[in-house]
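First, one chain by itself in structure tokens, the form predicted on its own.
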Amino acid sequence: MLASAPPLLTVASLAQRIKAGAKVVLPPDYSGCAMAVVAELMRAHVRDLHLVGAPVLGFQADQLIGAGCVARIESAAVTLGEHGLAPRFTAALKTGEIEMWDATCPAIHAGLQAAEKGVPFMPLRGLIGSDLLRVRPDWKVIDNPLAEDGRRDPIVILPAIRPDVALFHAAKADRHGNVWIGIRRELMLMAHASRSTFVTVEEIVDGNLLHDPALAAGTIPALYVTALAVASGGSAPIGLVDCYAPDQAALAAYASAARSDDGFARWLDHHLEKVPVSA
């Protein structure tokens, strides 16, 4: 790595930079989940995380909740997709072990975009008349100050969502620290909006991704990357598009085991035994 590039760490060292109480924005299951880091966070018993879905959450959030790492969820949904409801999320919500900040996909994106642009809020239509305004007192309805002819034009303003950490997995980074994400633009938004961005990648490649016209548009510049770690297969068992498919058997086994406290505990012990400790 070059002197000006973000540091290249082990997976465990990268995970250690995510502290208790941090607000962490995570991508959906189809967008590059840093599952190797999630395992380290569970192994380290990190507590009181505030997870933000960009815009929804899945397996990684459900596992962290089951392991007792999460105090709050802010997301448009938490689901295991074709594998059904997120069982640890559902159980924790019913018992009051976690706090849920309901949102919509456009609302999450708007809040992150406000942080990306360095402004305190972002206006959004489409929420007026919904129950979300009742359960989200931090969302305010104002009169559009630019409405023509003095007519009343209510609009919702959403506070900026400024995560402490953006965490995700990608196919590759170059030795300058630039990270290729392809078409997954939510990862670019996450990196722009967050105070720190931690990325695991399948490999480090030579050259400069930003100098390749075919790759530059899908590359996050190193300026927005705080630290990197190489984790081959680091998104398994969820999978990584164009690299490896989801392990549907493993995902189904988790969904089944996590329906009960004891089942999840057995799954977690077995899972952490299988995932090697990264020095």
Contents of the next structure:
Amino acid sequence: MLASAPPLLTVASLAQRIKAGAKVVLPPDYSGCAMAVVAELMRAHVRDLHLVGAPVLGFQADQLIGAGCVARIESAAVTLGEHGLAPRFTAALKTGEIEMWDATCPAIHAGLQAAEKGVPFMPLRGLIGSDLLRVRPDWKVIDNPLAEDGRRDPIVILPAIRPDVALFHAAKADRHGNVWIGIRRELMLMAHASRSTFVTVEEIVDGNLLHDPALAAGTIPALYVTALAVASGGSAPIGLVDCYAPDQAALAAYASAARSDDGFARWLDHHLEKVPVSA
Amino acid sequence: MLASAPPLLTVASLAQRIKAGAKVVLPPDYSGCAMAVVAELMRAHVRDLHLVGAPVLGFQADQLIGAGCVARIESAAVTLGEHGLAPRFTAALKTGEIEMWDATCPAIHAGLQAAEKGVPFMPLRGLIGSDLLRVRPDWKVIDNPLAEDGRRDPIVILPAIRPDVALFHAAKADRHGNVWIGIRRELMLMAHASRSTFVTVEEIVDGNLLHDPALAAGTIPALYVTALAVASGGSAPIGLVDCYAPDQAALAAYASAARSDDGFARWLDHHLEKVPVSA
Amino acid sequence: MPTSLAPAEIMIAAIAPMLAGLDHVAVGAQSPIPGSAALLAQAKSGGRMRVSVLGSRDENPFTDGGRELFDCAGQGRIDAFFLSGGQIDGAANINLVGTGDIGAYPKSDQRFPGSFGSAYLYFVVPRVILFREEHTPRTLVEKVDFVSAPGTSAPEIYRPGGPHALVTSRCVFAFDRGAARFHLQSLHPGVTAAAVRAATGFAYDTPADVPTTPLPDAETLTLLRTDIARLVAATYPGFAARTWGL
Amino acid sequence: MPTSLAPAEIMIAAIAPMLAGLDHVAVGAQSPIPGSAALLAQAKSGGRMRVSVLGSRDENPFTDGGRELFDCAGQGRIDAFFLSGGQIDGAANINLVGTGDIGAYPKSDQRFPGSFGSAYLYFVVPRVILFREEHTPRTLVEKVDFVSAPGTSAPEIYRPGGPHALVTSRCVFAFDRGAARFHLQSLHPGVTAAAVRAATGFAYDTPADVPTTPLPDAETLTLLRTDIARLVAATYPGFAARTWGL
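Would you mind giving the form predicted in complex with another copy of the chain, to go alongside the form predicted on its own above?
Time for the whole complex; same chain goes first.
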């Protein structure tokens, strides 16, 4: 089994596998964000990423937009939460630098589930009458083909969302490449739906997570994992539930600095200096 | 929180909540089967059940059919596994006593997921050209409405499966009504998809399963649980993974006895004598 | 009657009775006022009410990932939810995307974070309570610039849910789904109907006699400022600090 | 050349090379012969091949419930799977439902357990290997009475997968998807082409020269009877006892 385990890379070499133009699905700030990889993507000036929020985006997206790495955002929201609006996102929309595919949370979950199931679309209730349908020409209203005898029942169908890359951070993996995510099942959905999955973890543990009945229930099997890297503190300053809390001062400092182009540029220089080159 | 916990009943009074004519979804033999409740349903001669296999059925269905409790089976298969064909099922099909809705495993999963998501249908690949479509008029072939410019792309859509009752057995629950199922996520899907969920467990544990990050990942929250009962050994003789093994001798004895009407009748009398009235 | 109620406390006290008798109330992330109201209503129900608070360590019961809240609502298991809007209009349409001509989308004049789950939950949760502290012609507009989620739908549209009321820092509006229109239900202490009219960008009905928003009795206020405040602080520490100095 | 090969061992040895070079082979519950072949092929790959065995404690990697095998196949992550049939016909249609006139459904003459996942997996798994020990005109029929899953599909049908070969206790048939027809690929030791013809209810092509099914060399047979047999015994104890006395 070990021979088929995904490779254990450095953070930088893992980041190098994420190419310009890739469609990358990222978790929300409350799940596991691979901030160490985000730093490497910014350092490498990876271009034209299509970021998908599962289902919303925060600091990761704002930073990548500020660093010029993003061509398109597909998300139900982009926000720094209690730290306010996402300033680089807002600025980039104003300049027209990025394309925006506004969505609603369950539509993104449904699109990822369609990819997970290998079906081309998924139906979803709601949405009809929302201007989201005006700005999302890829979403379509059909009449429910199973509606009772001739009754009209309009319903929206959404295309599958199949990202090239799922990228996230988790507490632990084993040497077989199994990754423990606990109740953060959106990470499992991301891995199932995506062509490749890159994960950073706090630590590699001994044994096999799938052989422990309690841990297995919260584990993404190695067969979905393309490559791993150890990044201790890899989701700082956003934090990782049950491991470390958000660094609110650092997050506030970012939110403040990113309000201007210059402020962001200074923040980025300083940030990349602090993140060691791990090649 | 305790005030909103589902009630803890006896096995018999839990069984009494499952009414004649109910659409009841049951797990396969390798998941958790509430055999103690099945015995009470047979004792009470509950009639006209519509059993849904998630996605296949085994001993539970064969026994309930033999006891005259079943009007319809909806399943991808009915089998006693290494103990052979399901004899009461086979006999009831011959007499026309039960209606049969043959399916295929992923179609049942998809139908339950449609109910879980509150959508009226789910698409599924495959199936076209199968005679299952001839015997399942509720399944329909449509042209994928999102197919590229005019290309024909036939695809099957399946109606949601919304059972009245999900019934299963699990290793443990807590006093809040949360039920631990580990990797047996089909049980969670069943609970999400059904109007009511009845669960027997080996034991009630102290504390709150949702507050333990490892156990929470394999836990069905109490909000989906209608009522619980403690049934130690409640899935014998089929067995419960990590708790107790199948009693192959008892299973073989059933498979042999159930080959004839008389043999089944004797087995049932003897079986209900052994299962104490718990009311 | 207790004195010096915080504006947030008046809103909390106004929302809580709207939840009485419900089985399951869910609250989105970063919604401390609805969250406090739901926890208060739960305490008043003797714990019979289930309250699910997204982003809470102890009050979040979900174990199937980010989709579960929406699936749960789609199953009909959530009786009430809360939505806000950068703009809210008189037909209870809400805008969480941005202001300005939709033809210029996505170059909004002012960009909001995005629609979150509103375009779905507004349709399937029976009792959606709108809340917005800022009650000005800027937030309560005649017609939203972008409909994240519509207040009402044509009869053929599947819609078991929809708006119930709008609670602001000045008053409570009740919503009539048939008429697709708000009416002024109650005024917070010290607020006049004329002041509400001046601060509101949309048309609504005003009954001859508008009562004052019922304020919490002493017992309720004590409960709110002690047990509930402590629960709230676990999920919304900043809000609890600002409101109750916790 | 080892003597006294069990019939099951010949089938295992015939299937294993069909899996060479694949990344991920999945095996259904109660499929000991394909399961043994997959584990043998995995050992031959130096562990590079991933094998997922449903119902196995150690070789089953799935953590998302019963649906995951099918989702995983739909994602294109399963390269080979195995199906059998109560009836299999010359166009590789398989019948897992029952015999007799379909007009009498569900009152089959002989009822089989049901279609399981065949009506889906046959379409989406690139290399489906059919297996059936009993090679008689009763099992290998001209036309199945009920098509659980069709062997081929019209060009407009989404179908990345389909049948690759049919392995029985007598021989190996290869399947040509374009022609929708089997040809005799190899005969197990001691079996004649005429005997296969007499035992087969469907038409197929027979090349002028039909080789003997390659048998395992001594090293492979030792591997099968030691390490692989032990792995197999953990999931299929009855089969391992019958075949290897474990």
